[in-house]
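Form predicted alone, single chain, as structure tokens, below.
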Amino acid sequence: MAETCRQFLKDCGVDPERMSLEWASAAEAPRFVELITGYVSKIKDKGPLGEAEGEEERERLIRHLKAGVKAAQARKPRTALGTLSKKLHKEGNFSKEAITEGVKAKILPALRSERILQEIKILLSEGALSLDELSKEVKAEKEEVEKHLSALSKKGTIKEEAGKWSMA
């Protein structure tokens, strides 16, 4: 699961090293205070969220979260999460390759979909925007976009004005 959230801040354009996953019992409070130490001079030394990762909008960044965590508390990804469990657990293979296989193939396409659909609508909700300017703004490719812009649309959540999508 690490490796998915990596992946994931990652696509929401996050540095993935700012994310860490050690262990450390209870016995071992020397070995957790240097990772604790080490994971703060880590943060410390990439600076301020966005610096690093080289956005200068850091509004966007802010989006591009929020839209993920709205991404990662909705139904496909969980669905595609407990499919792949359910899977591993037939096949009996929980090596860290299937597990690796099954994340790449399912669940960060599912995550990536999902927080490109929750941002299209954050952003719809600002006010009316191309396709281009959603895709600039998304980081996505206009494909992507569309297929979102075009479901949206048979629901009526949005519409489209002139070139201009907006929320119906």
Partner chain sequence: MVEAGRSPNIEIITNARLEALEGKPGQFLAKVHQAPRYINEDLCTACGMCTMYCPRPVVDTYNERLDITRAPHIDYAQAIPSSYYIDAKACLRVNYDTCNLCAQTCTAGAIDFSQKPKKLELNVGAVVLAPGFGKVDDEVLEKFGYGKYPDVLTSFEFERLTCASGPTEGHIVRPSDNKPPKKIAFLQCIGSRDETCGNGYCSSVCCMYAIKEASVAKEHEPDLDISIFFMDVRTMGKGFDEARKRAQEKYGINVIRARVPRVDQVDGKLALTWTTPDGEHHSGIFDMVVLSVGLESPEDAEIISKVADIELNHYDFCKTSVDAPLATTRNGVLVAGAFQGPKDIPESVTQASGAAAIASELLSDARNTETITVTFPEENVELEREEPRIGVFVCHCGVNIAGVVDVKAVRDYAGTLPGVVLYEDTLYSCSQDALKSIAEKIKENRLNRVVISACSPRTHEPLFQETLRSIGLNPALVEMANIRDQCAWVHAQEPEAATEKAKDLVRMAVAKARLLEPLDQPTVDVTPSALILGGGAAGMASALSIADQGFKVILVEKSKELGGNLKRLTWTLDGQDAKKVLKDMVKKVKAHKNIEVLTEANLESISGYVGNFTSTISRKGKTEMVNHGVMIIATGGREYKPKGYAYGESPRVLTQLELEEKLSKGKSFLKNARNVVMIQCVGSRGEDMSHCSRLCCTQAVKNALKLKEVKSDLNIFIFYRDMRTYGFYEDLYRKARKQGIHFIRYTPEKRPEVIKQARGIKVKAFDPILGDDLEIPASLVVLSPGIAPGENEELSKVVKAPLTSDGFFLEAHAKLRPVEVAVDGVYLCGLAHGPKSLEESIAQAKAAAAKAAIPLAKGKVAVAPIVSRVNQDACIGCGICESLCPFNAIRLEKVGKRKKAQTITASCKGCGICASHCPTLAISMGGFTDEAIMAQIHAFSPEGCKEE
The other form holds:
Amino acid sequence: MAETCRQFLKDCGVDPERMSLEWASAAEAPRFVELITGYVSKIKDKGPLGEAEGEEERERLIRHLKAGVKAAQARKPRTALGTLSKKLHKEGNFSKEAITEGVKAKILPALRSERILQEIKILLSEGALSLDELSKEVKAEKEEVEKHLSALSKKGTIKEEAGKWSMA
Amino acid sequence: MVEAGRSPNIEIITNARLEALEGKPGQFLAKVHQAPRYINEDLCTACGMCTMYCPRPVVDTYNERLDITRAPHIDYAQAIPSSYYIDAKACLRVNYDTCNLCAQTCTAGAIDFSQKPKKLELNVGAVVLAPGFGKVDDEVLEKFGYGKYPDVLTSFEFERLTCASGPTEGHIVRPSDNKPPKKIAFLQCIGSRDETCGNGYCSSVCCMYAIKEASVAKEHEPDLDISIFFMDVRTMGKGFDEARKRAQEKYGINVIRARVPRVDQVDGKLALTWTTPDGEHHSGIFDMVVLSVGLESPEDAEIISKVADIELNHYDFCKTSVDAPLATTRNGVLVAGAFQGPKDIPESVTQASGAAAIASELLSDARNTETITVTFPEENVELEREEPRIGVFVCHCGVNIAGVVDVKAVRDYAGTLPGVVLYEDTLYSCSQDALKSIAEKIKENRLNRVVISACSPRTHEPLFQETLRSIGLNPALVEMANIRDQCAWVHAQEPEAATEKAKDLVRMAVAKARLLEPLDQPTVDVTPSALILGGGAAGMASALSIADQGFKVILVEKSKELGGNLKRLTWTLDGQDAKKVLKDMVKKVKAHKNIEVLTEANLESISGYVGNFTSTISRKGKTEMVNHGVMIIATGGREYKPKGYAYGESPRVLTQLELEEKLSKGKSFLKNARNVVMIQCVGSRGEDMSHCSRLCCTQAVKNALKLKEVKSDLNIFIFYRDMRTYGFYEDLYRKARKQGIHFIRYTPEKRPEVIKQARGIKVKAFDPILGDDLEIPASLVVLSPGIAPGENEELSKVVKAPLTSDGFFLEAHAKLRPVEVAVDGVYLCGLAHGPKSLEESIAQAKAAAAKAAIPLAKGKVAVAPIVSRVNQDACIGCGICESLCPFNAIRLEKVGKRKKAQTITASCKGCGICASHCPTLAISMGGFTDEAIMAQIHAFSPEGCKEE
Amino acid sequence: MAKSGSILVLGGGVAGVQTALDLSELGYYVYLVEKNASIGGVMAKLDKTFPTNDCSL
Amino acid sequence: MAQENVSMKENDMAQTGFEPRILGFFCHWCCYAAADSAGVSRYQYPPNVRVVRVMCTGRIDTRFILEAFKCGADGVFTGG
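For comparison with the form predicted alone, would you give the structure of this protein in the form predicted in complex with its partner chain?
What follows is the whole complex; the chain from before opens it.
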């Protein structure tokens, strides 16, 4: 879960170090205090969300996240996550490499693709945009965006007029 | 404690004393005299007006006479019963028939001067004496300037000074000038280990509390210079030695080995002189001296002894024996706690449960004949279904929260949140009167969701849940915001930020509360039998207790015979024949119709949950399945096998147990013996194992005395680090010194060496008093190896019960749940828990038997309602949840044509891994639904944030 | 005559309270007789306890 | 030069004045308990974290974390 989260946060334009997963048992109050103090100062150094990320617009970042949440709810990426967890569990393989590689190969593409799809929908519901503009806004290659556009237009959800896409 | 106040089957009779006890076990008649409180408990609202208006000051004994209160008062805010009372000795109305001011100011009309003393006659089957301990005479303390010099305090007084709710709100000041002290001295063994005052015993707790008080003081004032004057550092309890070491290192507390004979005042400061073991004289000036006073027998010990017709020992504590540590000399009258001998909280709590077990054995025929069952009103389902009507109660917790957080601001802020119809602040929301008033307000305002903004749900949620139940609301409809443990206490220096945080936490809790749903309260039947692992003294004692309480027991022992380590003992610490104790026990166990003994047997696996376990036992190559409701781990420990000290190389080097075995067979081996050397802490306290093995000191002294008895001209030398002959065992230590046994301290840097010579052996060691090396040719060297954990690691994995770093089983809570482990329905006793004496093992075994018998006696256990629920319409039967569940608590079952996931409610621990990995979001968690967590996340943003 | 299902516990300190709680859970009625005006004994006066420094209430 | 100095100072002020908003997901049995016990011991730590209690870190879903960032969190601390 944590690794998926980190990789996907990065995809959404959020510094993955902003999320931390730590362990402190019930008996480790001093350790807890150390962890939390260290973490807060780390985030202080990074500044407000969006600043360290170098995103010129916080708005864009939030939009990535909005689409990201939707992607994380979608069945395809969730199945990918479940299947990978199941596999690693069965093999008893919890090595960092196995998890990182697994997430990179199986889960992230599903999440990313779903995020791009959702973001296209959000953007187009706000107004018409060209392929170039879309590609820049969703932070993805033109080819990736095109795939979704053609699928959506086949379904009749969107249409193209004078090089600009909008909701049908 | 609050639970005791709430239980319908505990009748608290205060201001009362026992006057007579007639009859016989099972049918006693107890006569009790109860003095009037002059305030009606049922009417008193604990508002405190009476205290404010009373003109009569009295010293506050609760605050160790450091503060002043008035004749009508309450001991402390959370006291139970939560009603004020009038101190009859001071009251003008009671004594002179004047004043009556309080009665006029009391708006509740609770003050009632017509109350007369009551004589109660109670029919009871058994009596448990737990009157606690008394205080050391002021006369003893005067020797140390107490009463003469204001800055000499007792440790009990100092405890109140360091307490945030104490008279100084936790600021440490000198009573003479109200200024903070810079140098504090703690003097140990005041009124303990001191024959001149008649208390020859060790009080067993002072070393620990002195270290605790010193640490707390350093925590408050890091610059304090604190010295503790010890004779021996006796931190022999489980985990205590490590805690002492940590405290010494972390806080830099000076530990000085010396007994300070007197305290003098010089120029407003306190002067001490002392002599260290190397014979050097020292002196020092201190701002404050704390006397670590010991525990005395209770002041009314003699009266209790007469009234209850029981015998006392030579120190006026209750007389008991090693094989029956909780039985008094009168049948049916039991004892627990410090009256049995000075002891700390975990041991008192253990004995208390143990005494309950014995009473339950005696009266098992009469179980449930006189109890009252509470029935909760039926749930008001309609009200629960209505739109959320939320009530928010913000707790001051005295100054604990209100001292940092602006409680009123938080309360008013709560009023602005959607769905909130009532918002109030309370002084102590967990006090009984507050709970009552919360319940009334919920009813009055027809609330159907409640937010308590106070302390941690981990400790207090059950309390508020029960309050809801008592008025017909589902207990799952309460949510807590933790603004004490995780806010006020940890942001004490930043009141504004803490107040903001408290507001945020309340906003998040209210957001969650809006989405709370009622949850089922399922119960499951209990298999009425216990599985006990280990057939040593502890296992047998607990088996006998549970069997006598009327339940079946399966006793599993891995070796061929019952007995465990007890088989190797010859004499008990009080001089009884250990073999006879063992024989009697084994006989009883074998003859008991409720006990089935399986020897040469092992637990292979265990599944299920409290009330319904199924275990696989392997025995002589075969396996069998056993169903049982509870389990006790009594697998024991073993004598540590010494390394070095020429052990195993020379026949003259033995362990204490080997010596005992030899001694029991005759004394011929001592014929030519002259010098016997004993070496303590072999393997313990950092040599190999880090823990203190607790009883080796006493065992060595016992065996040394035995040797002297057999051959009085022996020279016996005992090399030790601290002599930890705690409690009444100190008597043996003193006796040994009087008989000329030599005690020589060593430090871990300079351990004694055993050297093999051409003929015989010698021991080389450093004598700190002589300041030089010492060589003793030894006829016999007896090592005191510690107690090592048994093969706990494997069992720990099978049972999923955690171990301490020393390899013993870890109890659920060191003080309050000393015989339970983290797994519900599994209990713990004997050496498997940690090193302890036979009498302590037996008391603990009884305690485990009491705890284990509770679910058996109830016949039903409640299942926690925080479990996963599957929406089977959304489930696609992928099986991801089934494969990930760590508790095997969810599985696929055929529903119609398709496979669907289903939760096994009784096994589910509510972790939620199934929910977070469900591709179709078909699984939700009771009390922690996706919607509720999302709502909390949204409420995290002060401006609000919406789901899209 | 049948045995009584009630038990008298003398002393409302930590030991007495624990005995009373366990007995009530085991199916007996308990009279908790305390000489002072409130239960809790010395435990209620302790701020923190060794070695974990837990709150004692 | 002087101007630059001023802006540096302002920058510094902004740096030190920034109080991040952090959301914590704490496991009931572990981290939440550790946080309680930190309170009991009166340890002090920065007041920037708001806590959502869960029964186990296994409960935490990727979308909770994204949602937290979306709702203005500058950081998310999950504690098992």
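Numbering follows the first chain given and starts at 1. For the two forms, the rigid core is made up of the largest set of C-alpha atoms that agree within 1.5 Å on superposition. Fair warning: this is a prediction, and the values are worked out from it, not measured in the lab.
> Can a Cα shift of no less than 2 Å be assigned to Thr100 between these two forms, given superposition on the rigid core?
Thr100 C-alpha, core-superposed: shift of 2 Å or more.
> Quick one: once the rigid core is lined up, does Leu88 have its C-alpha move by 2 Å or more between these two forms?
Yes.
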